[in-house]
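Only one chain is shown below, in structure tokens, and it's the form predicted alone.
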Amino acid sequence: MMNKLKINCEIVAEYLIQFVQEEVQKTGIKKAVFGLSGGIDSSLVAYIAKEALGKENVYGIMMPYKKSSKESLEDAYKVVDDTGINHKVFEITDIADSYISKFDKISKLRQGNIFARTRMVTLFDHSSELGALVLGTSNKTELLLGYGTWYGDMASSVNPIGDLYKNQIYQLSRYFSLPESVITKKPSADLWVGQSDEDELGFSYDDADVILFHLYDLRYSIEEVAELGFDKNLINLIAERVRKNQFKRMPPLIAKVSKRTINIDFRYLRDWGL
């Protein structure tokens, strides 16, 4: 069933390169900045952006916390060395800890959200300093599942990989010849020591991709997906997660009191003012 997720990497790569080039440059901006964690998603964005804008116009910001994986930082440097893009290490430990220290107890979830939002504050500030747009690094699997921090790692100006499932991210990463250590390591948001995406989600990306593809791209019913051999409880779990996280994929809800309410009736193209 995974063959249904197979993409023509040459065509998709060409399209995404052109997408980044057009969507960034039509604003009058020539540069892009993004968070480079050393994970496969942000690393793929580095290669796409480099081809689209030129290595001199791309800035990968590494934002480790004191407990972040050293291997991830090493992989980020491999990407920098391979692409030649600009880079900067901006450790978020002092900023995050100064806030966390105000509480007697704070959960791992809250800490993870603090780290993600601190990183996004850092990125958008760098975008102002550099005159660059922030590129997103969330893939389609994560966006559908809501596996990300609202106004944290899910925030961006332009996202070139948000319509690619995780399996398709791997396909395209091999096409761009990303470092093997980036491709083969266990996916992790690196929000705390030992954190793993699939362990936290409770299911594999391979299963999630196939289920999500059939539910939302092909519009199968839950019963039809179950006929493919998946446990119905898992399908329901994934479908419910997508439903509950719809708010993360939408702009803020505005109470309608006028005839033309922003985000409800005031519908213009995103680049209307450019």
Contents of the next structure:
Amino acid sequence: MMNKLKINCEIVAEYLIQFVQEEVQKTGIKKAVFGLSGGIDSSLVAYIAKEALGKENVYGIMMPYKKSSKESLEDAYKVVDDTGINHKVFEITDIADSYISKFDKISKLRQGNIFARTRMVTLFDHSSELGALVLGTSNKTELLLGYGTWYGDMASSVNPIGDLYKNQIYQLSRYFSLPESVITKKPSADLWVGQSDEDELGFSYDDADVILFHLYDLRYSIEEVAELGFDKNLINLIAERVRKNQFKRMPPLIAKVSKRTINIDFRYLRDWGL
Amino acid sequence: MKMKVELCQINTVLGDIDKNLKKIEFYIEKAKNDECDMVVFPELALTGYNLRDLVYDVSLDVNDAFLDILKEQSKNIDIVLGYSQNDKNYFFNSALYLSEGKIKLNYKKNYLPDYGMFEEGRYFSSGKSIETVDTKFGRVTILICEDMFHISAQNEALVNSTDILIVLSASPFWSDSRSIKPELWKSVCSNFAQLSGSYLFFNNRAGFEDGVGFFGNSFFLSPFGKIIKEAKMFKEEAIMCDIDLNNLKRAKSFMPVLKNEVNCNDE
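Having displayed the form predicted alone, please output the structure of the form predicted together with the partner chain.
Shown next: the complete complex, the earlier chain at its head.
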């Protein structure tokens, strides 16, 4: 079933490189900045951006928190060494801790969101400092599941990998020959020690990819996906996640008052005049 | 009889007809220097594709003075291009065939996609007929992108005794495990060229609009259904090809499909 997610890496890579080059440069900006965690998604973006804009125009910002895994940072350095892109380590510990200290009790989820949003602030500030657009590093699996922080790691100007399932991220990562340790380690948002995406989600990325692909790309019904051999509860759980997280994939709702309301009947692309 | 054609799979600036016209003029000049007889531009080449509300601002009357410069240029070379037409405040996704300083044909796209990512049906009105025009090079029919997916439109082109079918396109890239979008186009177009015994020039734009990438990969098909020359995927490029129009009679005698069509003797 995973075969259905196979992509032609050579052509898709060329396409994504062209996408980054054009959608960045047509704004008049030559550079790009992104959060480089050392995970597979942001690492892949580093390779695409380097090809698109040239290594001298790409900035990977590593933003560890004091409890972030050391291996992640090491992997990020491997990517920097391999691609030759610019990098900067910007610790978020004092900023995040200062905020967190205002509260006596704060849940792990809130803390995770604070880390993600502190990183977002850092990236968009560097965007201004460097004159660089922020590249997104969320993949299609995360975006559909809503497994990300709204206005945190989901925030960006241009996202080359948002229409690629996790499995397809792996295919492209092999194609670009990412460092082996980046490809083989367990996926983790690294928001707290020992966090594992798949443990937290309660299902594997492989299962999620196949289910999501059939539900949304191929428009299978829940029953039809169940016939492929998946537990109906799991399919329902995933479908519900997608529905409940639609808001995260949208700009904020605007109350329509006038005859021409932004994004409702005032309709232009971002690329208006570009 | 021979002719030389240049297909220009240009990228465009969305909604900026001045900039796009400059680019079109640049490529016309190039085609003239290359001693071409015809130069072809994509669907909505003057305006960009996904115009949304810009339709109301950038559409031109067919007699607009803005087009004079192209008419002037067409005294030395035949020009085919797509633009957004304002016809009494209704809007059409149209194509022009310019020759000898005049508009020989203004074709309004018949089939406007309004499914999936497409919104053409929301903004444009549809043309009501497929048009074929006599040119120096034979009978030319222009279809615009989605038109080509309609067998009925292809049939019109067939029974109109088309010698050269020009397909202008702004076709977005997609891929899956089985195929990539250009393969669909090559299959549909070579099918027509072969069955009708006509040349087919497919000109698909390059460039991105809000993440949607137009795949380029324009091509020339012989009347035997073979790709003679094709452009790169994704990148703006102009490709040139020598066309031997004598192949038309060979192809049409080899596979005289139209001969037995009931309505082919109307002319």
